[in-house]
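Here we start with a single chain on its own, the form predicted on its own, put down as structure tokens.
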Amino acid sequence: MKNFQVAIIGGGVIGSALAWELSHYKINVVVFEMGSDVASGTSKANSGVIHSGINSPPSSLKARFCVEGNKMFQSLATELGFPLKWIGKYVIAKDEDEIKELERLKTIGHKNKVAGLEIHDGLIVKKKEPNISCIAGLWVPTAGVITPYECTIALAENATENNVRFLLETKVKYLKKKADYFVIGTNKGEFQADVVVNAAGLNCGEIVSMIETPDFQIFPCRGEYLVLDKTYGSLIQSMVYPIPNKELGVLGVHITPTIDGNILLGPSAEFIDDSYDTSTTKEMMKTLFQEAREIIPALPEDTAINAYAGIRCKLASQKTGGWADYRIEESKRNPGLIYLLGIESPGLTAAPAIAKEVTQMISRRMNLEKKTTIRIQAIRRSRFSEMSLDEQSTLIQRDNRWGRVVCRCEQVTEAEVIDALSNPLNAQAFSSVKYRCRAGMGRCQGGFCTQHIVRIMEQQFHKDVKELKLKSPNSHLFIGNVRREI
């Protein structure tokens, strides 16, 4: 079927969500992404935070879209089986002056209605993150952290349960409206829909130049983060922020525990040309390494054991500040085509809220009829290195490869493996793996696994070798043969 009711472009966590949305409806539903698998951009490369909602002006779509995401995010996740932990965070001040910027930020979440903010003095701090250095703190409890990727992953994948149609590795080329439809052409041929969504992300713009011109420039803004060793999870116990950079538009430089015992470090902040440019580079590992030891001090250096970037999706430049509000609008000359512009963070706390917003805007051109069941997806399985002596022995009696390790730094076997390559996406890149089981995450960063995972490629799923992905549709694990048999 080519011909759909609703169109959305992009599968990040935006896109995935508000997919998600609407397979509660009886309609057609489509999403082309251009990438292997949802959450290939910038879904995948951020904190992972769910912000409570202290730094956007009140009368925001930022501050309102965040407030209401956050509210929403423990039944979502209870629903859609992925870890939630709401471990809270401070905003430390270092000097007399920022204890006054942590009154302002405590002034804001109050107007923005969020709950049980305190501020505390140096030595309660201490009581609580020992390692931390600073003279005041402001407490923020509604704060949490997720898998940003498992989360999108759940959306996708019960969405496509749920009758959604997700169409990976699919480029949009071209857009055109018809009398009351839209055609949408592809790589991998033309679609119609009756309304188009773009949650493009960093191409948006690109897809509104498609069929009108832009009335905005996106800026991108490149951000790189640190993964420390799952040795040193114990540094903290809540996530540490500075007092935000008012001059580029950001958070600054945080360290946030993650869900699965590693702590980031990051992100940096630097405008860049190239939206797709996701390069790390050593001189600004060292800088967060500097300027997390303002807030660890005795932080070791060789803690770290990845690197990543993701890029912001900016609508306002460095030069101006770099802070600008959502745009989620109808557009007035091609109605149908909905845009969701510059949706930056807190854009993964704020995705439930905007799917809703979005789903509302959508029932003004169409009859949204609620179907009388729903698939829901279940709890997520426990991973095997979870699980109890007595469980692994239950698992590897009824299937022997639930004893076969695939991953040693994170204990992941080769069921679970032909399990994330079972997903109903159907994505079977590298990286599904890695972001459905974990395989390739631990300290050897895949030096081990790759090649059993290969293996399972290959003989389980007929895989030809030549044709295997890293992340992306051109990024080949393999380019050629060294050494053939003779």
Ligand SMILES: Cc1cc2nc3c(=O)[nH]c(=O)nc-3n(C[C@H](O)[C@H](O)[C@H](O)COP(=O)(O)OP(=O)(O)OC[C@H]3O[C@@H](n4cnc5c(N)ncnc54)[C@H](O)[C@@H]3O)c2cc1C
Given for the second form:
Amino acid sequence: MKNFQVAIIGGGVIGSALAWELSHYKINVVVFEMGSDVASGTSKANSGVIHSGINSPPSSLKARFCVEGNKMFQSLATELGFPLKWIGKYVIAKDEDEIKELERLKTIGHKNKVAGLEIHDGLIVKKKEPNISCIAGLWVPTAGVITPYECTIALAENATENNVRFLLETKVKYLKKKADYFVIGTNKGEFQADVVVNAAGLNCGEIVSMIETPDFQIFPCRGEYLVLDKTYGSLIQSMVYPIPNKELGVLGVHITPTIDGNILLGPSAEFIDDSYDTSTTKEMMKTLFQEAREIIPALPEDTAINAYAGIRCKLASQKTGGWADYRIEESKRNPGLIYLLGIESPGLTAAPAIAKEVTQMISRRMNLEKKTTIRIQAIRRSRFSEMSLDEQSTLIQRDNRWGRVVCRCEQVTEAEVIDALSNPLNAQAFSSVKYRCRAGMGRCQGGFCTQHIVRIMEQQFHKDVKELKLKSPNSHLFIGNVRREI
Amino acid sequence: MIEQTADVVVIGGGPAGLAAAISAKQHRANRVIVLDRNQWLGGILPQCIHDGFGVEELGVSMTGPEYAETYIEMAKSQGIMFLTETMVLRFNEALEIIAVNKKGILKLKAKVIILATGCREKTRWYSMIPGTRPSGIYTAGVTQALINLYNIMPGKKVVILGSGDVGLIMARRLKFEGAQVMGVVEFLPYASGLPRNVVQCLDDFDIPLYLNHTITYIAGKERLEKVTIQQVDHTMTPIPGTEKQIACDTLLLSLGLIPENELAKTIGVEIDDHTGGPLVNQRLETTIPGVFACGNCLQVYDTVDMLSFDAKKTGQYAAEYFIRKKAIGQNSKKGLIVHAGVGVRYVVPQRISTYGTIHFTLRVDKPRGATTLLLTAGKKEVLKKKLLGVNPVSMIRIDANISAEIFMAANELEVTLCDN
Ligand SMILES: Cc1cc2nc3c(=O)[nH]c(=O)nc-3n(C[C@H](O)[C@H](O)[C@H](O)COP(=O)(O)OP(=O)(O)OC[C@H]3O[C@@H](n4cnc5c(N)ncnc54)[C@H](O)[C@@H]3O)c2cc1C
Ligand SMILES: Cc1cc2nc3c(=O)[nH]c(=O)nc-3n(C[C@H](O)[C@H](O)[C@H](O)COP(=O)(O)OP(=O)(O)OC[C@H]3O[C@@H](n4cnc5c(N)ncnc54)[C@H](O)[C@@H]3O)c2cc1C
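Now the other one: the form predicted in complex with the named molecule, given that the block above is the form predicted on its own.
What follows is the whole complex; the chain from before opens it.
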């Protein structure tokens, strides 16, 4: 049985941020993730917004960790080398009543110490965002965007470089409390840890029930998105939000420019029964377009290249208004077991701050001594498509795999695919490649590059085609060869 | 950085690019360079190992690779230069091209550019099919490449959405390789592929064709598990109560092709919404002077024979453009606007910039019986032709003479069908 001081269940952004934080200390840490890569749950399927903190009630944990997390993100991004853009956001008002709502949000923002909030007249908004129709807008300069899976991957990979163990495709199946440690049973055997952190996102309830009766219930609430073709990337410069929907405790369908130049429409909000049901529906696709048109009237149809859905992990039901605060606490019945419950939006923003908080909690149970040396992020994935011609030339001279474009839509080269596959987590699903270098993410959605990536996996990583997976342990791509190779 | 100059640079080494390059050379262009991002020449053809290429053009039925080989040989023997595994990243109005390959970044200065970039397949998101996002969903062309070029079998139990030629051909191919083909689902009341392919690929193998049906849901947590098919009414709206589930592990999408013009769009080549290809004049020149187009990036062709025929014209016009300066001042921004009227989906060329005999290709909007094709300029009838029956799956080709008088007098040329 392998022995660890801290075991984290869940390799989402929360688990990965915590792992990264803990990787600065002289303790041994393991992360169990049942998916084939980190960020295989909600952390890959959200808006990717670094929120400012105007939406959560003052003195709530959501407000506190959001504001704290927001302040930490720039240095995190610089240190780990993932892109972050402070593009700011507008919350827009369509009529006089909604202007009152803007005032209300501004007041909340002030109480939460969010800087730079200004209400702009419709004409000023129009100058900045000519495609938007509104009579006024609350300008929030401290809102930014990241690519959520890149951030999670960077946290996890750097944590690995600093000796945290990430065990992928490893599902926690039972949990037992012994005298002063826990036994964690997985499909890859049993492990032992002094402290267990439940960062299993939507599964947080299931994990709790493995060891005690939960005093809460999770109400999954699905949010669907549409991804628009890059051609429409210039429709807006900043994020644009409607007035939040109070009945559902969500922010409403907003329009978000992504780091890579696409535009996201969404999310919808729909309470559902199955917390794994990330399917997208015809009705919502239509609704998303309609609601987005309320914001950008000239939004053209047939512009989506992809659709996805993420599920909010809510501790409050639709009936009770859908809003509840985070629960970040140690189990009273099973000391040493730390719960992170209901980490819904702004969970991505809050992740680094929550990680610090949990580290504090852990320090009460064990001696946390800082490591003297930390390996800085070795992997700064450079993108061929973003380089100057001179940089491109130089790289090709050094390694000619930079000269072979594998994904034509996103202009990703063989060198980048190989680099993505050589990641320290040893995550090797197709989505692992896609999330690291964007191959297959463009308008043809893998039509051209699938076969090239297959070849690279076969020839350079000695994989059998039967083993290749799309994104999760059983998402096999092919059944084998047509004929035996001659 | 490697710098070079050329008379003609052809972007894309598929059948269109090869035919255009050969023809440009025959029309006295000296340095002709063909660039292709694949490792091979021939574009999509090497994966089309079935028969039926070259029948109309060369009078023999060949496989795709054989047909391609004919052209590759011809091109090589004429001293055309090729750069494979070379991807064009962009070009500008001064006709300077930036491309990349394993040797480095290439800068090519051309006298004319011919676009022959082919097309790409529509994906699941083009028709926004709802449901989960499991593995096992492929476009038909990708599947064709996987099986024929990479020796990879995608699945065992297959449903095909869309009855385009690629989908039909793959139904048969998969059956040959031992897969169970559960059916081909098509939302139109007729197959969108060639009738001969419906017979040879489906009927002969007892593969059901579900006309007036579409897929309304995709299910499967990790690998595809089943799809829901549903009947549609004449407005293409699914009819409640007609849902039927088909268990399958693979879904092939044959939803049609989109001309690949991302490169062209970035420098402002105007695109015709109906063809998806560049707007061209009768000399197949786009709205950017010196940039010509041919093949499936201009419009999606039914057969490669006709495509090669037209592409040769493009090669000729491109060569003449800089050798004889004949086409100067014939930029497709000026001249008669060709308008697709009643019954007609699109017409190529979309502009007429000088008088003379003009070769038109067009498609109708839906199948009809006997009808009359009418070309009118202003109020004047230019051409009237009886057609026995028309179908959008078959391109119509027609020559018409536009006299100097008509050219001077009219602003628009309208192409319509009239049923009488
Ligand atoms: C629609 C939507 C939009 C959002 N937008 C934003 C936004 O713009 N900004 C923002 O700040 N926040 C946003 N959020 C919130 C944010 O995405 C989440 O708070 C955050 O991703 C939660 O991370 P997590 O690590 O807790 O959960 P997850 O990412 O779900 O991670 C949990 C992980 O645990 C694993 N796991 C579960 N059970 C087990 C087990 N038994 N064994 C092993 N592994 C297991 C899962 O596979 C999963 O990878 C949004 C959320 C949604 C749903
Ligand atoms: C499955 C299938 C079955 C068919 N069956 C038949 C049949 O039975 N009979 C028949 O007559 N026809 C058939 N066809 C049609 C025929 O094959 C196509 O019409 C023809 O291949 C299109 O030629 P093209 O040159 O326009 O495009 P392609 O063959 O697609 O060639 C375009 C080339 O351009 C290259 N390219 C694109 N962008 C760039 C760039 N930026 N830089 C460098 N290179 C670039 C591409 O790599 C490609 O090689 C079939 C087609 C398919 C797909």
